[in-house]
Amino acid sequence: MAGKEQSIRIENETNRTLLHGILSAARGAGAIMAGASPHDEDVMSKGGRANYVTVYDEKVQEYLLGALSKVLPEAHFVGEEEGQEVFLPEYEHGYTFVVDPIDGTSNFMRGYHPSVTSIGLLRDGKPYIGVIYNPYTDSLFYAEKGFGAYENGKQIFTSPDPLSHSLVSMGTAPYYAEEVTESAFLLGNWYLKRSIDIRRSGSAAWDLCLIASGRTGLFYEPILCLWDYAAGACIVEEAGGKITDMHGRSLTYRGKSSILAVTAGVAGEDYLPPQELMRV
């Protein structure tokens, strides 16, 4: 028994060191963002409608690759600016960092915040640690599987309020087919009639933090990439919320997916949208 207890203690200490290393990396990335003043010449198109990348996205990702490699050298690394959207078989085993260096690039380009850095760590293909940092408000959200979710060191929980007493946040998936974006607004109208009001932040990772901290009751977006939701999903679930695709199915964490996240209060209701409004 003593040997087992010692093994658990060592594992817990290792996990704490790992988490603190990731938190430090997130703050370092945030410092790069906060010190930036993007100009037109810093902005490039990645293809598709309103799909941009700046030199700072690349700088932050390069920084995170170096910092996280020191924290967990054996981990795989999937970053948005690598353009790697295929979930490779090797990600099923061991650790994989899934990083969005600047989630909310269009916001960042125009000084319209929030823009955040998002770091998800998968273990055997499932969320294990999630860290999201907004340097403009110094808001650091994080969670480790089985240990709860926190904002700046204070444990957070989703709201017990019903949908009718909650704000809803949405994403419009502007990079994809026009019918997908149209569907997002049709769904917005449906949820508007059932909630206090609708909000749109421009950062899915940030919207998931708002769910986890009880500020909003439901968030949806028709299509998101893995780096958009991997960290936030861990934080939402550890705060007592629920996250699925928009059909109510469990997430596979293998790539693009629709996302629907709700608080504990909304989870007990019939909150799934009508299928005829869906385009995904």
Ligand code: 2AM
Second form
Amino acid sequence: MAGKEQSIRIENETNRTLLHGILSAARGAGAIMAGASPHDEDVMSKGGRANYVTVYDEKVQEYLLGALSKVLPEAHFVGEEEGQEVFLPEYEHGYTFVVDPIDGTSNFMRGYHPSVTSIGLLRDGKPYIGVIYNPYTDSLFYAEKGFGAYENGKQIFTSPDPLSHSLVSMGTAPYYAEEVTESAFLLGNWYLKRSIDIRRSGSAAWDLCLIASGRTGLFYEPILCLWDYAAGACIVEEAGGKITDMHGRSLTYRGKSSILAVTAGVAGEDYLPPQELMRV
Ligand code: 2AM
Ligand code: CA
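Requested next: the structure of the form predicted in complex with this ligand (the form predicted alone having been shown above).
So here's everything in the complex, that chain up top.
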């Protein structure tokens, strides 16, 4: 028994070191973002409508690849700017960092905040640690499976408010078929009638922090990539919220998915969007 207790304590100490290493990498990434002065010549199109990458996305990712590989050398690394969209069989076992160096790139390019750095760590293909840092407000969100969610060291919880007393944030998925975006707006109108009002931040990772910290009550976006939601999903769940796809199905953490996140207050209601308005 003593041996078991000791090994649990050691594992927890290892986890502390791991978490602190990731937090410090997130702060380092944020410093690069905050020190940037994005100019047009630093912007390259990644292809597709409203889908851009700046030299800073690549700089921050390179920094994170270096910093995180020192924190956990055996972990796989999946970063948005590598474009590795296929979930490889080796990610099913051990650790995998899933990194969005700058989430909210269209905001970042225009000095229209928020933009954040998002670091998810999967263990055996499931969320284990989530860290999201917004350097413009100096907000560091993090969660570790089973240990709660925190904003700048203070434990956070989702709101108990019902949908009718909550703000709703939406994502428009402008990179995909027009009907997907149209459906997002129809759903916006549907939720507008059932909530206080609608918001659109431009950073899905940030939207998930807003749910986790009780600022909003529901967030949806018809199509997101794993690096957009892996860290935020861990933070939402550890803050007492619920995250699924837009049909209410459990997330598989294997790649693109629609996302619907709600607070504890909204989770008890009939909050799923009507099927006839959905295009995903
Ligand atoms: P980004 O800023 O890192 O590009 C806004 O609608 C959200 O969608 C942002 O979090 C944005 O992330 C993300 N996003 C951007 N391109 C995307 C794509 N091709 N597929 C899915 N989500 C995307
Ligand atoms: Ca992103």
